[in-house]
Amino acid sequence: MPVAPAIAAAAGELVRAGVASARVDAEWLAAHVLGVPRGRLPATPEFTAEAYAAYRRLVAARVRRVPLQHLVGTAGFRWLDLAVGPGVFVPRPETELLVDWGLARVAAAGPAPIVVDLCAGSGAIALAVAHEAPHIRGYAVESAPEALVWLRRNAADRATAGDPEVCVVAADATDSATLSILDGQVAVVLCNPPYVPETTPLPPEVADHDPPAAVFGGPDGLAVIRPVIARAGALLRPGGWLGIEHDDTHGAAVPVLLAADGRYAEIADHPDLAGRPRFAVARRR
């Protein structure tokens, strides 16, 4: 079967479907397949009988709307490819400005510095950081066991890639007791918990597929934020800093409830590329 026509068609059904990204999404599919980049594809002509059945197969999947992650088992944030699958959050391309940000508070913290991802899921924030600043000590908080699965295989990886080991602990990213023994020592904190208030229409790809447990946070999608803004206070270094991702209607929450804490000062509220409230910062008094 020839690659082009068979990508075409693929990238009509998707349309049908719902699926936004129905071209880019058919070439995705097609490249793992074949076994290419998708830039090769041109230069790819015909699909094998049994490789053109395996495409039709994952395209069916995506028109069911599995997310493609889940189909082709890697998801790309920053310079990295991670493994994903079900029971773990996809990372979003959003969540790269929150690692940008925290890079940058990285690079002025000094020799060594401590930096905590909370409500890690597959390791994106902590991992990324890690490979682009590797003289950090990194931990990364995750309390889900199906997570933790691909946490933990994410950090081996880097790890076996050369990249700088990051601790990952099992726990809860809310508990007074997580990492208390870096109370007071921790330069920056990352976060990108539940947030998503529980009322929230979702597309089937989030809904059906990403563990709720890692998109909702409660009626107001503040439940896990709040506590999370508390253990914050407690890992911070003086001058440490906290950065949080939220919901786009939080824009004006979090830095209420940064400052209702107390013990931050500097807050601020960052967009997204669409120009969305999407992360807020604080530096610990």
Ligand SMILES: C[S@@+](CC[C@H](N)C(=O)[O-])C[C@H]1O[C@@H](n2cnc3c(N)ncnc32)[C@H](O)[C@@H]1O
Second form
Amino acid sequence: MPVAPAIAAAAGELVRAGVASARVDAEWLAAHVLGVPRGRLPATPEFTAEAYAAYRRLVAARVRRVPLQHLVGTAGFRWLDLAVGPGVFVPRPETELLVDWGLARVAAAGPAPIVVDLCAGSGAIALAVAHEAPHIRGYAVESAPEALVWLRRNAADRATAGDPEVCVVAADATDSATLSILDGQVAVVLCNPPYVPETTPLPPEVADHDPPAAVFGGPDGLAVIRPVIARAGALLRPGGWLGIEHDDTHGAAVPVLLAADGRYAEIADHPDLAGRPRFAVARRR
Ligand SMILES: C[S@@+](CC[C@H](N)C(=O)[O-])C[C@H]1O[C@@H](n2cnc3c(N)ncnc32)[C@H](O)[C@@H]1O
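Next up, can you give the form predicted in complex with this ligand of this protein, since the form predicted alone came first?
Whole complex next, starting from this chain.
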């Protein structure tokens, strides 16, 4: 079966199924089945019968709005390809901006700064920071057993690839006992918590495939953010930084919570690439 018309037909099906990035997804699935980089597809004229059957199965799953990343088994995040699948949140491009900001804070934090990723999921934040700033001492805190399977796998894969080891901590990020041994010593806390208000309508990829505990932050979306701000206030050393992602409706609310805590200064909010309020930052006094 020729590749180009198969991709064109799949892209049409995905458009009709409401997939926003239909053509790109059709190409990614073809590249995955054929075992070639997406850019090499024009040089790959034919599917074998077996590969075409596999492609059609994947396209049918994508029509049912199974996330692309679950179908190919990985999610790209900054320089890393992380293993993802059922039970773990698929890392999002907007979180790469929080990592960018965190890396700048790490660069100014002196030798061997301690960096803590609260609500780590696949490990995207902690593992990306460790990859790009290998002098850190990294910790990744996650409470969901299903997500911890993926986090441990990604952390082990990165260590095997030569990145510094990130310590995986199976614990509630909002519990005052979690990592209390580090209280007052942490240079940077980064957190992408569950923050979507419970009644927000979501696309099928999120509603049916991201774990609810990874997405929803209680009725107002701030149920995890409130105690994370308190926990980070204890973990951070004087002058240390917190960066926390939030819902685009919370560009005012999260800075207000940070100010109300009383331990933070230099509070600011940052937009994502679409200009929507996306993460708040603050410095421990
Ligand atoms: C939005 S996902 C973010 C995952 C990852 N940091 C990322 O950016 O892709 C939130 C994660 O926090 C975890 N989580 C929710 N509440 C938690 C808590 N109280 N303590 C630790 N982890 C929690 C969820 O299981 C989920 O993996």
